[in-house]
Structure formats: C-alpha cells, structure tokens
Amino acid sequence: MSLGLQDRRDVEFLVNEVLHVERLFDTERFGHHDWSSFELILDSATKFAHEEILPTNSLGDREGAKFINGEVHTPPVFKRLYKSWREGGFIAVSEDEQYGGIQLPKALTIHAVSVLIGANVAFFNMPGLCHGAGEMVEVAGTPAQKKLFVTKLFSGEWGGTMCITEPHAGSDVGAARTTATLQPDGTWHIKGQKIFITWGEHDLTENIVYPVLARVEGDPAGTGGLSLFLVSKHKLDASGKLGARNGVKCAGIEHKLGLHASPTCTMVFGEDEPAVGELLGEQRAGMKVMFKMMNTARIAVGLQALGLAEAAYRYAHQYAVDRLQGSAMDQFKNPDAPRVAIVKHPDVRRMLLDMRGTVEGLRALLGFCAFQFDLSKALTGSEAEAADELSQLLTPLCKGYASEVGFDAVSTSITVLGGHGFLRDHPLEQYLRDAVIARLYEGTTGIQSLDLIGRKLGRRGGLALMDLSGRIEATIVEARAAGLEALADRVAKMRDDLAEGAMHLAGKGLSGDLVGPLLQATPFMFLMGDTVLSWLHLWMATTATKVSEPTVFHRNKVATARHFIVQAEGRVRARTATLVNDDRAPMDAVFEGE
C-alpha cells in the first residue's frame, strides 16, 4: 500500500498537540469553525490530490504547454481537472464568505494546499495565481473593482497572474519601463513587455486578469514611482460582461528545466492596439500593493517546497521498504544470506531521517508562521501586532530557506533509489526539476536573505527577533523539565549563535560597512533557518515526550528531533564562525571579463 503524499498523523499532531490551533475557534473571526471544518477540507483535498491530480503529473510534464499560432495550449487533461478544482472550492477556502470562501484559518488551510501541491505543482500554480490576483484586488481595490473582479478570481471563473519582471530589469524591479498613460475617460493605456509571467496565457478560462506594474509619465524612477494597474484579457463593461480582445497578447512561452505543463509567458501590452487598464490602489503605491500579494506568494512557494519534498520523501520511503538488496549488517560476509529491504541499511536510514527532519520541520515552520498570520487577524492591540511582526520576520525563511532545503530533500530521495531514481520510471527526477524554480521565483534565495537582514531583523528595533528568542528560551526550559536536557542545551547554543550573528551584522551595518552584511546575508539565513527548525523540532519532541502513553509515532518525533538538531548544530556553529570572521575573498577575487 502506498504511503501517499502526506503524513496525516503528523499534520494532526502539529495543529492539535503542538500549536493548539483550536484557540482560533474562540475568536470572533474564526468562531464559526471547529475541527470538523478542517477535517472535511483536508479529507476532500487528500482524496482529490490522489485520485484526480496525481495521475496528471507525469502526463502533463511530458505533454507540456504549447505555443501555436499565438495561442497557448495546456495539456488536455488539465481542462477537466481545472473544472473539478473549481467545483471543489479549493481556491479561496481561507477567504471571506462574501467572496465565496469559508474563512478557514490559514494555519489549517496550508495543509490541504500542501497535499494538493505535492500532487502536481505545475497545475497548482494556475489556481494559486487566481487567488493571489484576487487578494490584491481585495486589499487595494475600489468597491466597484472588488465587486467586478474578486469573486470571479477566487472562484477561478477568471484566471489571474502578476506582471512584474521585464527583460532588461530582472530582479531590479525599479528599472521597469512599462508605461501608463491616463485617458479622458479615466482609464489607462498600458504599453510595455513583461517576461516570466506564469500562466500569463492559457486555455483554461475565458478571461485572464493581469495586475501590471507600470510607471506614469513624470513619476519618479525606482520602485517608488511604480503604480499597479488591472488589465483584462477582454474588455469589460460595468457588469463584467466580456467584450472584444484587449491589447494584450502572448509573444511566446519559455522552454524550461521543469514545470513543463505550466506556461511561462512573455506578455506584450499595447503593441498593436491599446491595452486598456484601470489603476489599482493609489498612484505610485504599486509596490506596496504588490508586496501584499508577494508575501502570500512567498509562503505559497514555501508550501511548494514542502509539498514536493514530502511527496519525494514518502515515495523514497516506500521504495526503501519494498526494495530488496544486500544482506543484513551481521550477515554481510555471507553470500547466501537472504536479501533485506534497503531500509535496513544504515546509510539509507540516515538519508530517510534527513528528509523526514526537513519535511516535518518545514511543516512546523510554515504552520507556525500561518498561525501567527491568523492571530494577527483574529486578535487586537499589542497581541495582534506581535503576531504580525513575527510572521513578517519568518516569511523570508518560509520562502528562501524552505526552497533550498526542500530541494536538497528531493535530491536525497533520488539517491535513496540509486540509479533507478534517475529514470523516468519514477517521479523523482520530475520532482527535482520542478523543485528548482522554488529557489528562483518570487525573489531568489539571495533576495530573501537581503530582505531578512535589511528589512525584517531590524523592524521596530528588533522586537520580533527578541520575541522569537524568548519563545525559544521558553521551549528550552520546558524541554529540560521533560528530560531532554541534551537537546535543549544544543538548541540554547544555536540560539546564542543566532544572536551573535545578528549582532555582528547589525554592528557592521551601523559602522557603515555594507559589503560584509551583503556577503553574509545568505549564510545568515541558513543559520537562522537551522536554528528555528531546531527550536520547532525541540518543541515537537517535548510535546511528544509528555504523552502519557507514547506510541511509535511519538518516539519517532523525538528521534527525528535528535537527528535534526545534532546535524543542525554543527552547521550553525560553522556558519557563525565563518560569518564573524568577515571573509572578503569574494570581493577580492578577480573574475575574467568583469
């Protein structure tokens, strides 16, 4: 029997026994929910993922998206699948009821999303972008815009995407050249080109909504001069009825390493005829609105890393149980000894526990961050503010750190299968190709690291980092009382190393040294990620230790925590030593042609 795509018991342990998400059910915002709401959604998502989505994964990868005579064609099987996805109401379960959602806490929703992603990440990007575009309109739109766009995007009736990147600019968003010109009727004409637009054109919906970053003539250079506009694939009347094709078209799709079934488009606005749009939010506030979507999108990318890592781990786990090769350790000199499952071999067990530690740690990280987001919406005053600050601090880890270690877990799963993992007979080579992009889009790992040290660590005098340190200390005290002194001591050292690294970078910045922090931003993010996941593993192990009648599951939680923390401590110690050593070799090196 297959292990499936997700460890349901671990999900329930995290939300019930560790985070105690049920506290949200006592708030006004989430008081109409209980555990049955969550179980119903997760049951439905799990069934849908295994029975309908998963069979399309390799098929979609091999067929791929196609660009023919100016039109994008997705794998035919996606049309039926998307119809079923919409009918299941999965796009907006965490949104307000007025827009077709059921306002389920994100701390619960993410687990349904994770299993859906693990089944087919290329397909998931499409409804995920519908939600993201709808969220931007919900946050910044006028009442008329909300009425016209939000429900259609959240329901998936219309597709959505976001148009940021330009050929000459890449991650330098402020260098955008796309322009917006005000018309006498109050609309705007958008002119320019955007690249790397995920699901920018397709055949799954009759209309697509494009939030486009553009600059009004006369507005300042840089990101502060950009505004956000809504451009519809088809012109719309006041009631939302579709009219003639707007002046936006797809000029081609990219040929990529992974996500073959997900069209990545070059979109051209206003080339042959005007691309008519309307301002979303205030003029010159485009990046503020876009960042609201991008923060959500970055969490979604972290969920992609988790979904693929868990799917790969569980496949490798099942393979290791089924695959007979080699003899038992005490019989390795006996050529006639019976063959045993490779899960019995120490190195395979080490790799499996490496992957399990990553998967369960990332689930806890994303779950905790989503829980803080829910608390920021459900509570008031200083409690809501503290929860928001903590979720802001952890968001770069949820995207940058998660995408890196998630990719490593998928890579390890291939090694478990050996040469067989390299073959298309198994899904792992596709998982690896599909996992690469999580490290790149919505801001590369380097950009997440710069966001962490440049914007998040020092917010409001570092209150969020102090809050995090206090929470880690509370867990350390609790773990020691539960008999986990050795693990608690290791996490305490990592917490101290994290503080040392943060203070060192802060000191460099205050002294006017920008190069040092920029060089060490990414190593620091890994240092912080390993420390935070070690804390979460210690928290879970402490919870499992307190159970009056522990099962194999609870004993496994402790073993997984022990393995992860021991490995992470060595990495944190090494990175801290390197960081404070102020190595400038990358700046001193000479690269040919520079």
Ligand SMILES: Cc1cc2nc3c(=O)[nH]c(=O)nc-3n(C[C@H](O)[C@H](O)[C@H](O)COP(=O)(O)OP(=O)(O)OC[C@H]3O[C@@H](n4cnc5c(N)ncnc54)[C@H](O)[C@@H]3O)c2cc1C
Given for the second form:
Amino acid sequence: MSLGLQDRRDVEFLVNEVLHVERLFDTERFGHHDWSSFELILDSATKFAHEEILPTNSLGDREGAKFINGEVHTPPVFKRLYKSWREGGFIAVSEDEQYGGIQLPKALTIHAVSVLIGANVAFFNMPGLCHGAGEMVEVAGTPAQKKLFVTKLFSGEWGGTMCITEPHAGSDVGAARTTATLQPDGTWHIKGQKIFITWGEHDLTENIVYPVLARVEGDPAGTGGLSLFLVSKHKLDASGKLGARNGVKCAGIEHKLGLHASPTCTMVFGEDEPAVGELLGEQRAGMKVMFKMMNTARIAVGLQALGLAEAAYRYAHQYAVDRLQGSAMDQFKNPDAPRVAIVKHPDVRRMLLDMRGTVEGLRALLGFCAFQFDLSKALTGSEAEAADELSQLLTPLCKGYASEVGFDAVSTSITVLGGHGFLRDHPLEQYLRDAVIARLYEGTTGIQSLDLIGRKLGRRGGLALMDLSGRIEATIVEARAAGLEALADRVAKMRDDLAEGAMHLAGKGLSGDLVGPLLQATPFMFLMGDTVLSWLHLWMATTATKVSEPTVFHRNKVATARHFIVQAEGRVRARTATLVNDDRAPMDAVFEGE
Ligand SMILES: Cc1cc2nc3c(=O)[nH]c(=O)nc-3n(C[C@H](O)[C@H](O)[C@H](O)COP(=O)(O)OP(=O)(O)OC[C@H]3O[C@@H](n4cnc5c(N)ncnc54)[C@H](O)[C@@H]3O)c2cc1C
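Target state, the form predicted together with the named molecule; input state, the form predicted on its own:
Okay, now the whole complex, with that chain kicking things off.
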C-alpha cells in the first residue's frame, strides 16, 4: 500500500460537501468553471508531484544550491524539472486568462499547490515567487509594465523574487536603507544591499525580476516612506528583449538548516554600475503593494506547512502499518505472542490522530480562507466586504498558527518512526529541517501575532471577529441537531474563551497598557487557532454525521474531530486562564547584558 502525499477524499469532502465551493460556479467571475476543471487540475498536479517533483526532493537537498564565481548553480535535476513544470502551466491557474491563467478559484487551486509543495518545498519556492512578483505588477503596474512583465512571470519564463530584507531591517522593514534616485530619463537608480533573497540568483531562467523596496531621498522614515521598484537582471527594451546585464549581482548564498536546494542570496544593487529600475505603483506606496502580495505569500507559507505536515503524516501512517514491534496489549506478558504493527499501540494511534487532526484542520482553515478570498472577488457590496474582512482576519492564522502546528506534526511523525525517523533513510528529517523556515519568513510567528491583535482583531470595530463568532454559533446549533451535543458544548466553551481573551486584550489596549497585549499576542494566536480549527472540525464532523450511509471515511472524520476538539479545549482553557492572569514576569526578569 502506498498512501501518497495527499488525502484526495478529504480534499473533495471539504470543497464539495463542507464548504460547497460550487457556489462560485454561479458567479460571473468563476461561471466558466465546474467540478471538472478542479478534477483536471488536481489530477495533473498530483501526478506531476509524485512522478516528477518528489524524486528530486532528497537529491536537491543533498546537492544543494552552489555559489561559484559569482554564479548560483541549482541542483542539475531542477533544470529538466523546471522545464516540465513550465510546460504543465501550473503557476498562474488562478489568474486572469489575459495573463495565461484560467481564473480557477483559489479555494480549489490551493489543494493542487499543497500537494506540489509537499513533494519539494525548496523547488516550489521558485514558481511561487514568479507568481508573487507577477501579482504585484498585475495589481500596481502601468499598462506597459503589465504587458512587459506579468505573462513572463506567470509563465515562469522569467524568475521572480521579493526584495525586502536588509541586514539591519528584518522584521523592522521600515528601517530599510536602500535608496532610489530619479534620473533625467525617468528611470531610477537603486543602491543598497538586500539579504536572504530566495531564488535571488539561479540558472533556471535567462532573466530575473527584482521588486525592491527602497526609499527616495527626502521621503519620510519608516514603512510609509518606502516605494517599490522593478529591477531586471538584464536591461530590457520596450518589447522585453534582453540587453546587457543591469547593475545587480549576487554576492553569496547562505548555508542553512534546510531548504538546501533553494538559494538564499545576498543581492547587491548599484555597486559597480547603476541598477536601473522603474517605479511600481505610486511613490511611498511600496508597502501597500507589497502587502497585497504578502497576503497571498502568507497563505502560500501556510500551504507549505500543510503540504509538509501531510506528507510527513502519511509517511508515518504508512510506516506504522508496516512496522512490527511489540505484542498486542492483552498479550504483553507473553514473549511468544506474535508481533503486531505499531499502529496497534495506543500511544502510536494517539500520535497519528494528533497529526491527522492538524492536517485536516489546517486544510479546512486554508480552504475556508481561500474561499472567502474568492467570494470577496466574485460577490459585490456588503457580502464581498464581509468575505474580505474574514479572510484578512484569518490570514495571520493561516501563516503563523499553521506554520507552528504544522512543524509540530512533522516533528511527531519522526517520533512515530522511533530512532529510524532520525535517519536519512527516511524523508522525515529533511521535512523537519525544511519545515522550520515557515515559522520565520514572511514575518515570524511573533510578527503574525502582532498583526492579528494589532491590526486584524479590532478592524472596523471587530466586525470580522463577530462574523466568525456567529458562524461558530451556527455550526454549534447544527451539530447539536445532528446529535453531537458534547462536542458542540466544548466548541461553545472555546468560542466564549476566545471572546474573553479578545475582550481582555482590547480592554488592556484601551486602558493604555501596551505591554500586556504584546506579551500575550502569540499565546492568543494559538488560542484562536485552536478554537477556529475546532470549529472547522465540528463543521466537518456534523457534515459527516448527516450522511445517510456513512463509510469508514465519515466515521474517521468524527473520530478525528473528537480527538482534536477534546485536546484543543484543554489548551484553550489553560491559555485563556493564563492570558487573563496578566503575567508580567518576562518584563520583570533581567537578561544580563540587555
Ligand atoms: C531561508 C530564508 C529565506 C528568506 N527569503 C526572503 C526573501 O525572499 N525576501 C526577503 O525580503 N526576505 C527573506 N527572508 C527574510 C525573512 O523574512 C526574515 O528573516 C524575517 O522576516 C525575520 O527577520 P530577521 O531574520 O532579521 O529577524 P529579526 O527581525 O531580527 O527578529 C528576531 C526575533 O525578534 C522578534 N522580533 C523582532 N521585532 C519584533 C517586534 N517588534 N516585536 C516582537 N518581536 C519582534 C522576531 O519575531 C524574531 O523572533 C528569508 C529568510 C530566510 C532565513
């Protein structure tokens, strides 16, 4: 038996029977699609992930990217892979037809992305960045910029990047020192250094596009004074024909814990010769444009967490069914008793169900959020606004909470294999190393938590949180009617705890206490993540309970929900109690040298 990278039945259950994504097929924006488009894309992504990408994962990790004489060489297997990847046309399936996409809802495409990522996250960063850079130009570019860049980026003909970080400006993006100076011909000269630039230099495409955050002399300090510029590795004429090299070069790549095949580059702009760029969007509106892309990128990082967690879970599941060790519980005193598969041991079952709860819960969270995003584009008026608010509220969870609990699931998968999980004979040690980064880039977990409590919770008087609470209540009512009273009661308590925690933080903020909320931001994000996933599990369990002829799959959905909700309730209770206790010890403690 081979389980593969993704539970297709669970994906279909979510989009089809729980979320009812087909509602989008009745809208003008997505009306040209039906379930067959989804099946086609998921079938081909799954086949491509297993047959073409997966075999390169360990090889890429061992060979890694190399920096030789100022050039970056990617693992040789990536060249053929990238070519077939481009031929597959996956990069921009959710984008407009004019740019080579088919405008498929994100609520559907994310499941294709997640299986592709699970096959090789280091490789997948490359097309992900092409898409992200293309999206920025699509959102903010002039008609000429769109014509020149978008299709080339969406098709992967040119590589894309995102150039924000500098040595002294990581989380503190507004501290960026890269400058932009206007030239008489209307172009800009960019000068400065950006570090940690993923796929900043490589040998897979003939050109690379750098959207760079920089400050025009005289513009204010902080993020509000930053503008966004497009710099191309090669100078371009109006038709996009490549000319001489521009003044941007790679000064080296990082040697790091994971993601070995994904080059992490130091990029120097304008050192020996001018790095000529053009303004993207309005001057001083760089962060606004970047944020649009970063929201998509944060969902993409959440999908990395899901893709790796699911690949790890399914590998551990398979191993637990195959590996014989120990006897059955009722035979433990009998040395001659037949050995059983470790999946028969309660502790191993507990770990497997922990992982499954995380994976299926994260899938539902990301799927729900992507669906809200689609609805915000497809509907109009207050319905579109409500969907937009909800997707914004949940985005920090899709990145921050997902990357943390996804990492925990990968870690648990290693424990399921025992000492064997520690070995390179199995892919799990690589998955673990590759999973760490999701907690760090696109803003660390701490920064996501600050975004959640500082910007998202209180937006428009807490409208989105109230909407979420109303949706949780509706599911509770439905679950009770379906006979799931005990589970519904637990989720109701969590919903109340979430409200108590949010009110407490808001009260502190209103009274002028900033330290309390800042100390509790990350615990609050976990509290909210556990509550939201419990709600989604309850929703899925209720749907499964209502099926007239339930199968093993439906009974599993209820068991998984029971396990997740019972565990999460304890965590949420404890976190709420701690949160309202206002522990200030971290501020009172002295860290020598501070
Ligand atoms: C492999 C890799 C790939 C990357 N790819 C890219 C890329 O393509 N493009 C790009 O621009 N960047 C990229 N980055 C950079 C990444 O986004 C930053 O590393 C990240 O945002 C954190 O910045 P930092 O490393 O400087 O950490 P710091 O900002 O120094 O943070 C250190 C710690 O302090 C905490 N902290 C900092 N400020 C605050 C605060 N105000 N409140 C509370 N806590 C705070 C953080 O949460 C963190 O725990 C990449 C990084 C890596 C490692």
